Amino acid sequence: MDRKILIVGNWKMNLNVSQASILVHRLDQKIKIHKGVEMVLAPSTLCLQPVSMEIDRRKFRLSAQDAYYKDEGAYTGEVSFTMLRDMVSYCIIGHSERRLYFNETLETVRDKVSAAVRNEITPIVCIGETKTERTAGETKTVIHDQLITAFANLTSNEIENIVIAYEPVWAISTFGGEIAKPNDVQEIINFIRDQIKHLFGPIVAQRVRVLYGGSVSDQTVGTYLNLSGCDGALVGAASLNCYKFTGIIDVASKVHQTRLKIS
């Protein structure tokens, strides 16, 4: 199937305002248009309208990183979907510093999925395993708990929008950024889309969007890429260095010309 290649760019807690600017202003110089190549930045809450005002939206697209399930409501400091959905394409839900600092359970990324979509807006869904849940064997339960949490208030119509972001945490930067190989993450990219067509038919489980992240660089990424059904890239430090990030979108769009010569 000839479609984009996905690469998202999280910035996490990292930026002021004029800072982001700055990137965005570096990005836009030396990125091109690549056509066979969907850019999208997740910068703060705080920089998401500044830089939606500055951003070429024929490269690139924004996503935010994070977002309350409740549309609206006395709920101080919180910032909802409806909000956003106006703003942002996508949101990043379920990343594992949000499990882990912010003891987000499983019912909270349910509860998240659920509102993105009911406000027009394509959920990143972040799933993976810790180093002890490897260690201990449980990579597939945990990846299947995740995925059928996640997805537990969705149609088949509705999760073929959705993008599915594998990232172990042991091979996160703040985490350790052991280098995860090939075979590992082909497995699990496998595996995910498994239990997609298990719950939801194989149409929907070829259709959906699968990306792998963790310490991805523009020194790796060319590697996840080529595997079978990966469509694309989730990056974090990387994506902070216009450089690097630049580097990344070249390989993901030589990649994307393979694929096109192989088909």
Second form
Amino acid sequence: MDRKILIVGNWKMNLNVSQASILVHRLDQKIKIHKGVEMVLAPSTLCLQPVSMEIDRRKFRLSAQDAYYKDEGAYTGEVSFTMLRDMVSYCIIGHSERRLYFNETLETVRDKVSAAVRNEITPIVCIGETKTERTAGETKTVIHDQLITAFANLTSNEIENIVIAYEPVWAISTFGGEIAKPNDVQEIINFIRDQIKHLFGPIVAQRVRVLYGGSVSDQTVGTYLNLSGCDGALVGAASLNCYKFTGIIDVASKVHQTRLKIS
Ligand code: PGA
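Return one more block: the form predicted in complex with 2-phosphoglycolic acid (PGA), after the form predicted alone shown previously.
Let's see the whole complex now, leading with the same chain.
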């Protein structure tokens, strides 16, 4: 299947404008255009504008890390999807740090996903269970509830363009960074596609892109990208390191070339 691998670097609340500019410059020097890999950078909201002026758009696309679901109005401190629509291609929505630290509910995530789609920004919807939920055997229920609410207001046509990032909370570096077993990740990727198939039909299930995220590094990314139905990775800490991020892109490019040979 000739589908590009999507690699998203989530810089989180790191790097001021000049530090971001230095990283973009270094990445640009080290990373070539890879036909089989779509590379996306997600700087802080503050850095989106300057980074958008500096990136080579043949190589990189931009993602926001969050936005507010109302299009405009008296919402002090917020930035809307409407304001971002000409600048970014993607927006990360429902990241576990937002769900846990900023009390984002299933319904908030649903409203943000709708607002992104309304403003022609592709949502990267993060879903995943906590350690406690996994230990209690609730992983699939949690994933099911997160999926069903996030997509509640969308049509099947809209859903097929969305990106889903499976990020077990306990595997994210912020929350412990345990390395997830490939078999466990495969089981949940299959489950996600089965749920989408059941709810929205086989074509949507085949077209929707599913990424893995959770302490992905240049050493581990190949294993996850080789899982069936895995379309890429959402990378946190390693995306702040020019060498590690470049290494991840190189591995993704090789995995894509191997896929082309097999198909
Ligand atoms: P990590 O973060 O790669 O640092 O674990 C991933 C994420 O939070 O998206």
